[in-house]
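Given as structure tokens, the chain that follows is alone and in the form predicted on its own.
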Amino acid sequence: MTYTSILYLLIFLPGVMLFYQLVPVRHRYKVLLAASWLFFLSLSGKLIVYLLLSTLSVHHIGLWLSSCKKSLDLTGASVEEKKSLKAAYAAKKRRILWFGLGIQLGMLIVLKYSGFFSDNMNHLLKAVSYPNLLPGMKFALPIGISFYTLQAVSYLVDVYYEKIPADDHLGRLALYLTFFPILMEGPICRYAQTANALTEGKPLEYKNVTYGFQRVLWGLFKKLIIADRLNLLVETVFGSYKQYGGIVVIVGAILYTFQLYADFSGCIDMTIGTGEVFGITIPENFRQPFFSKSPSEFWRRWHITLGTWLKDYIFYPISLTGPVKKFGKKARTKLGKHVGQVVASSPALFGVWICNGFWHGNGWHYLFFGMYYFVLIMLENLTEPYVIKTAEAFKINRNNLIYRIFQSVKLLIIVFTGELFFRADTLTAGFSMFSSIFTGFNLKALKDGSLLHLGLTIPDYVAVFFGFLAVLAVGIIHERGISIRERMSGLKLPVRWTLYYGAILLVIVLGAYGDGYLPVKLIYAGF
């Protein structure tokens, strides 16, 4: 059962809504929690034991951190004794936090990355004529482990720094970690953003329900009409890349990027819409990323909750460590204010992008993807003042249309190249595909019908094209700060519902399913 299945859309979700509305307010969170566990069971079965272990340990460690402070008694202590007691308290609190983080991250690392580490260690040993010493390890992954683990980590760290109180309500904490709309692909929520709303038990209201299903329908449009149709071509090109080169690989990389965006943002639309049905505000995860002008801006608009998580829990902690602060001070002294500042931030930025790469998967191509953006953003930060000075010297208006088009094209090339390596099965395959763009480039493939032998027919291309135009139009409208849903709410009831039924019919008619189409899993559910 996934967010796009008939079982979910016509039975599970309506059933949850019905039970939620029928039970007393104080018990409504229990309906959501039971539904979340049932949803998890339908996808991961007995692996729910990992989820329950994570939930129980987070709850206990949070309370332990809270009780640790209560045990600090400075009554009657001298100044020196107070310092000693506070130091002991701080050390104990850190040990508790690291113990809790060790449980959460330990489960993630063992289940998701142990095979990667053991395989690479064996390759290294083999290279120096040692036999394989580590057994090959591969574990079944519970759905959403990368997402709920980061939420668990953020909760523990926020409790440690006393940004939030430890929650003694096990049910609320469990629901925060496992709320079924966010379980598969996020977004990565913070406790302060959603936890209390999840247990308020707000009644279902007409506006919330209609707005929520508008957003769900828009997500289905992107997922079924664009992402799932493109899957056939993407699988063909990346699965048999040695047969293709040049323009076909370029087309594959471009269309995979659009597939990934339509799939991931479409799922997030369904997630946010489902939360809205129950009166729960789930944070946005995308903000028209393809309207960006630079790699750093792109990542402020793409997978926003992962980016802010990495900034708050990786970038800032690394920046504030003693060695990094000392390194930064020396860099600014020797290299000057601007270059020194950029170099000073490099250890923290490196940490962010190595974690970003690892978070997405356990292959070298994911690490390369992270380092690709690390290098690009470092170069962007280093050269920005010189770009500004050059533009001023040549009297180039950086806000005029031609310059903005140049920036957009440059960014798209960067993004398409990054996604080529991201989607490739291995790093070797990624470099092979990238080099084939130059060694086998030939525009003949655009004229001889080669693109019609990659899994898609002309009607498929037409459906994807008009679907893309719709997404582009909506993006332009949102970029201008116009709320389409607010505008629609002002329409007369018959007109509004005619549009709703028309949109549903469009998804049914143009959606990729049935004969010739295999069910396409949500891409980010695999991360």
Given for the second form:
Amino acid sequence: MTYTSILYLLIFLPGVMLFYQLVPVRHRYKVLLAASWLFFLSLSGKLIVYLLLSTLSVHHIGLWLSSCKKSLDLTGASVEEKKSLKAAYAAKKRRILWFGLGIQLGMLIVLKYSGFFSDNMNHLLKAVSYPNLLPGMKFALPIGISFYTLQAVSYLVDVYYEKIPADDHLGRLALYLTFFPILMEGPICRYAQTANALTEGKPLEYKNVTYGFQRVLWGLFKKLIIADRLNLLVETVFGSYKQYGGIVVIVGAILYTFQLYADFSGCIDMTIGTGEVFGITIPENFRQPFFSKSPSEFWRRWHITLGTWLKDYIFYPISLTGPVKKFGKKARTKLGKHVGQVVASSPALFGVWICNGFWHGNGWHYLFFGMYYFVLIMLENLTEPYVIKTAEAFKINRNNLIYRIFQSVKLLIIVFTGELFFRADTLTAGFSMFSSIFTGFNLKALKDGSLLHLGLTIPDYVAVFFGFLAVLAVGIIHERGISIRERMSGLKLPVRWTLYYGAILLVIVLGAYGDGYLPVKLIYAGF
Amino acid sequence: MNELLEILNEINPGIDYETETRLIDDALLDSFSILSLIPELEDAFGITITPADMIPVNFNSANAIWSMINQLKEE
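Given the form predicted on its own, state the structure of the form predicted in complex with the partner chain.
So here's everything in the complex, that chain up top.
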């Protein structure tokens, strides 16, 4: 069962809504929690043990951190005694936090990365003529572990810094970690954003339900009409990459990028829409990323919740460690203000991008993807003032259309190249495909019909093209700050419902499923 | 407060720190400036700034920064 399956859309979700509405308010969160665990069981079966272990340990350690604070009694203590009591308290609290993080991250690392480490260690040992010493370690991964682990970590760190109180309500914490719409692909929520709303038990309201289902429908449109159809071509090009080069590989990289966006943002639309149905606001994860002007802006608009998580729990903690602060001061003194500031941020930025790459998966191509953006963003930061000065010297208006088009084209090339390596099966395959763009380049593929032998027919291309135009139009409208749903709610009832039925019909008729199409898993659910 | 204004002007000049209240919201102070500011504040006022203090509301104006400094001094 996934968010696009008939079982989920026509039985599971309406069933949950019905039970939710029928039970008394104080028990509604239990319906959501039972549904979330049922959903988890349907996807990962007995691996729910890991989730339960994670939930129980986060709950217990949060309360432990809180009781540690309560046990700090400074009454009657002298200044010196206060100092030493506070230091002992801080050290104890830190140990508890690291213990809690160790459990959460330990589970993620062992389950997700032990195969990667053992394989690479064996390669290394083989290189120095030792036999394979480490057994191949591959574990089954519970669905959503990469997402709920980050939520668990943010909860523990926020309790540690007293940004939020520790929650003694086990059900609320469990639901915060596993609410079924966010389970497969996030977005990565913070406890303060969703936890209370999840247990409030708001009644289902007409506006929330219609707005929610509009969003779910838009997600299905992106996923079924664009992403799943493009999958046919992407699988062909990336699966048999040695047969292709030049324009075919370029088309493969471009269409994979659109597939990934339609798939991931479509799933997030369905998630946010489902949350809305129950009156729960789930944070946005995309803000028209392809309208960005630079790689750093792109990442502020793409997978936003991962970016802000990395900023708060990797970038700042690394930046504020003693050695990094010292390094920063030295860099600013020796290299001058601008270069010094950029170089000073490099250790934290490096940490962010290595985590970003590694979080996506356990292959070298993911690490390369992270390092690719680290280098590009460092270069962008270093050269920014010189770019501004050069533009001023040549009297180039950086806001005019031609300059904006130049920036957009540059950014799109950067993004498509990054996604080529990201999607490739291995780093070697990524480099092979990248070099084949130049070695196998000729324009023949545009004329000889090669592009029609990659799994997509002309009607498929037409459907994708019109789907893409719709996404572009909606993006432009959103970029102008206009809410389409607010506008739609102002339309007369018959017009509005004609539009709803038209959209449902469009998804049913143009969706890429049935004969000739393979069921396509949600891409980010695999990370 | 004067010492704080001096530090701010040294790190990122050209802003009226006495009146500006949207230093972060309007991106007048970027992350590089903030990262330069922190060790200066820690040295000048004998405080320790933690990741939990890194929220926009603490850095949106000189007054907000000053309040944060005083709060951290009390701790």
